[in-house]
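One chain comes next, on its own, written as structure tokens: the form predicted alone.
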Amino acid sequence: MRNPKDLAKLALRMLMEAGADEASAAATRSELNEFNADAGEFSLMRTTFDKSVSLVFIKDHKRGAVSLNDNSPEALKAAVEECVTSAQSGEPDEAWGLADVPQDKVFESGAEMNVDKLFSRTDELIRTIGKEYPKIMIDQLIVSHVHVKSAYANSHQVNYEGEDSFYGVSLACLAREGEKSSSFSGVGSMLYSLDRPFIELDGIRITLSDAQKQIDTMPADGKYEGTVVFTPGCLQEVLGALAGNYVGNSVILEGTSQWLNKLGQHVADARITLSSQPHHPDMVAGQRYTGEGFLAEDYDIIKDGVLENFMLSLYVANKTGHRHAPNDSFAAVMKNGDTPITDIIKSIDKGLLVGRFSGGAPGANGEFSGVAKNAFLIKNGQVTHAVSETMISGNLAGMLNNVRGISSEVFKDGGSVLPYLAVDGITISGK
């Protein structure tokens, strides 16, 4: 099996020999070792291998792109031909391009797999849950180690190699008492080290404890405007929706973003700083280079409430005259506040603590509506009973200008670093 570096270089040579003005090839090879536990018992151990190749061919400002998971000579030759044909059938567009500053870099991180310790940490987690959270039923627990080797090469002498190894923990569970049960809850983390017991990873204990409290629920009472506290896990969903609605490729290209002309202007509370930071020390397997061949860099989307950057590819940046994003991941980091979450909750007369949101895509204007899941009523500064059949609705951009508080605590799951965010003016609808 060819290594990713040799494969990327071979594919690039084939693309250039096919007549490309510009071209790129990226190759990845990964090994996944995984334990599964279902209903609290080990059910599966397996090792799987995966490989992929992505090709880009640009000629006469026409672009073709193909991905494949077969790196045999025959498959690669066919993919190059398909890539060329795809470009020939397209419309010319001068906005297409690739990174054109020569680079030659190698990135390495992570540690080799310790299978015995991974097994013992998993067994330890199962036993701890059984002892300390007796009402919890483990629906599925997946622990894994991933080893990834990758390479990228393009026609502007941009060459990268990467190698990374990391662990993953994913837990899905519910709580049960007699015939009654909670809704499903989930939590996960990526990590480089097995030094900490899994039960101590950010979010694990809170998820288990909250699930046990969600066996008995009742709807919120009536319809009113109140404060919603988004947990870090739920905030990640909210921020993803916000990025898509206001700063992503499609809304900027189509001109539908309400923030289209607001670069350099306040769009949020001055306490809000939202960044994409693949190099943050708490990120695991953070992006080191982009799919267009740029070195990945950290950057601010919103800083002190001011819109600093859109999240744009090179193509959309060229089409719109804006700057392309310094990375194309969403390694979300929000600056924490200086108030503990318990004190923020003490300041709330009536509202909800929301762990998950189930709703459709927000409208173009940012209006959203859906069901609050894994949620608890806040009343007179106290978190009280779990709620069911309760809707929340509001506006994504409006929320950022109606902030009650940002917690001093942050949760780190290897892919994001986020606090609790409390916002006023959310419509809460129960029965």
Given for the second form:
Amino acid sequence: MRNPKDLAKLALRMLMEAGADEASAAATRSELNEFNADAGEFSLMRTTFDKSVSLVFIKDHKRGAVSLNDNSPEALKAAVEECVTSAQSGEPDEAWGLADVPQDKVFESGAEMNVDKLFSRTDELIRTIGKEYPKIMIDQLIVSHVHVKSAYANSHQVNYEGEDSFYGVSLACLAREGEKSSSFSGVGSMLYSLDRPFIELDGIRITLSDAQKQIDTMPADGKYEGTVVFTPGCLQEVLGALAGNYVGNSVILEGTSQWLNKLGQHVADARITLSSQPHHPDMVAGQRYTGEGFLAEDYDIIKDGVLENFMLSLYVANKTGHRHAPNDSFAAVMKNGDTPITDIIKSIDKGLLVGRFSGGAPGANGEFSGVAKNAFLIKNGQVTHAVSETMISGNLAGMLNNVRGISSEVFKDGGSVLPYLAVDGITISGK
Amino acid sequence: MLKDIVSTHKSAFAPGASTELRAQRNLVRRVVMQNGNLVGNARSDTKGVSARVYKNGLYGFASAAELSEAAVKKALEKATYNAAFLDSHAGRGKGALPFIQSGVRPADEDMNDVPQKTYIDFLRAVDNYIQKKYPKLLSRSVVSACDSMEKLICTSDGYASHIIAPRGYVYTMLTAEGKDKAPVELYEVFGGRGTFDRSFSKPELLFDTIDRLHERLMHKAEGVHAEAGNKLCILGGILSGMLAHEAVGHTVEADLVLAGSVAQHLLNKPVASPLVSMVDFAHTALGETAPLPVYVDDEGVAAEDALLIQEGILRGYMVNREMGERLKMAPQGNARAYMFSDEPLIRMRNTTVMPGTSTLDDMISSVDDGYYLLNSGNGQADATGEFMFGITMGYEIKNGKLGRALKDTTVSGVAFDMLKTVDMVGDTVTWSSSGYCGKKQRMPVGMGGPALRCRITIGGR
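Moving from the form predicted alone to the form predicted together with its partner chain:
Below, the chain from earlier opens the complete complex, with every other chain and molecule after it.
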């Protein structure tokens, strides 16, 4: 079996020989090993051997893309032909392009898998949960190790080679007592080492202890404007929606983003700095090169409340005259504040601490409404009882200008580094 | 079509274990046109083999990204090793699974594969129509999304099957400026089971529905916020299908039941109004082929309908072979995997609220003050049965007549509470099948239902 580097170079050569003006080829080879526990017990050990090849062919400003997981010469030949035909079927668009700054770099991260240690850490987590959090029922626990070799080559002398190896932990659980149960809770992390017990990973203990307090719930009382504190896990969901609604490819290309003409302007409270930082020291297997062949760099989306960058592909950037994003992952980092979360909560008269948001996708205008899940009522500066059947609604962009506080604490899950964010002016409605 | 490289390995299955071998290929074809720009033009082809071995209460699974005898051997050996590893570290000492009926099920479909130009030309025609007829729109998107799944399955007992399941859809999304200058959007989905060329012979056949979509978008552009609170509503068929899938279906999947879902203690108890019955159809629903038929599942079980709710009483769960044994319920064909590298999970197939006797007109005219909710953008539910659906299209009902359109909003409730408020059930089922259900893996599923009159909490603003 060819290694990804040789495969990417071979595929690129075939694309160029097929007449490409520009072309790229990416290849991966990976092995995943995984333990699953369902309903609190080990259930499955899974191993997958995988590979992939992705081809992009551009000729006369027409672009075709094909991906496959067969690297045999016959399959590659057929895929190149399909890619060419696909491009010929389209229409010319001068905005298509690829990174054109020559590069030749090799990246490495992580460590070899220790399967016995992975099993024992998993077993230890199940036993610890059983002992210290007796009301918790593990719905599904998935722990994994991924080893992936990757390579990218394009027609502008851009060549990358990577090898990453990392672990993942994903826990979905609920709490039970008699016939009553809490809502689902979920938490996960990516990590390089098995040195620490999984129970000590950011967010796991608090998720378990909160779930145990969420068996008995009541709706919030009435309808009012209050303060909502988003946990770091929930903030990640909110930021994903924010990115899609205001700075992502679709809304900028379609011109429907309400921030379309706001680059360089204040769009948020001056305390908000939001960036995508795959090179952050707490990221695991962060992106090193983009799908279009650029060397991935950290960048700010919002800095001190000012909109600095959209999250655009090269195509949309060329199409709209903006700059393409320096990386095309969303390794979300929000700058933390200087107030502990307990002090922020002490300042809140009436509101909610929300661990998960179950809502409709916000409309193009940023308006959202949905159910506050894994949530607690905050009253007179204290977190009181868990709530159910309580809805929150507001406006995504408006929320960023109504910040009460950003916690000094951050959670690091290997894919993001985020604090708690408290915002005022959210409509909270119970029964 | 896939060549049979699995059945010859049956003799290598470990004695005393239940083993499944699967060769699989997934094709995806996707074209995206935004404001006339061809921004997505991609094809993917993913194939490989997998083996799963059940021994002493635990599973070992392995897959290899290759369709070859060597890959089958590698997957089988590794799966057997994994089952033994887990048994030695966490053995449960359980026996083999009960035997199931064996047989053979041949393929009866084609893979979804037409040249990329077919999709592009079709979308271009649709896009041109929208652009010319509705030039004032802020933006428009048309997307074709087609996938096909082909599986060759060989199990130590049960059915040997060859499954081919193609789907093809066209999405149109229109955005207009609302009266408050903020953008409002609405989408429509066309298509269903089968190859693209069979579902989409002429672009013109979509135009009437696009006109209706635009008309509704204009209503929505003038729309109002729903008044928040617990309201009498008519849920359209798309929403009652989503309710059947998200809010009830997931809570009665046996893996979630065993983890502690609300349904764990409700078997044979009332969970809904006596007007409500719910079925997860396998392959034939209401006298016709179901939207996404399943004849044999990935464990080799011949698929049958799963009765979930009968006249308001919870009657069953959806199980796989292993959980069926634990719960003493017969497996009915709910175990399915998405990719060759995925293990079968308990999945719904075509989950439906059964139709009643009321006409939609009668239902609307019976409401003095409430809402008619037609479309949803997304939906989620919880182990507790608490659900949330994003509402993208709806109307006020005042004195039995439809009034102003609604801006985007959300409805929520607790399924087994809300279903008890159902007092009228429509006579016509509306199906949808374009989406994926997300669990550990994604999976194409069908869902459907009639209009339901019920009380539900609506978000408002």
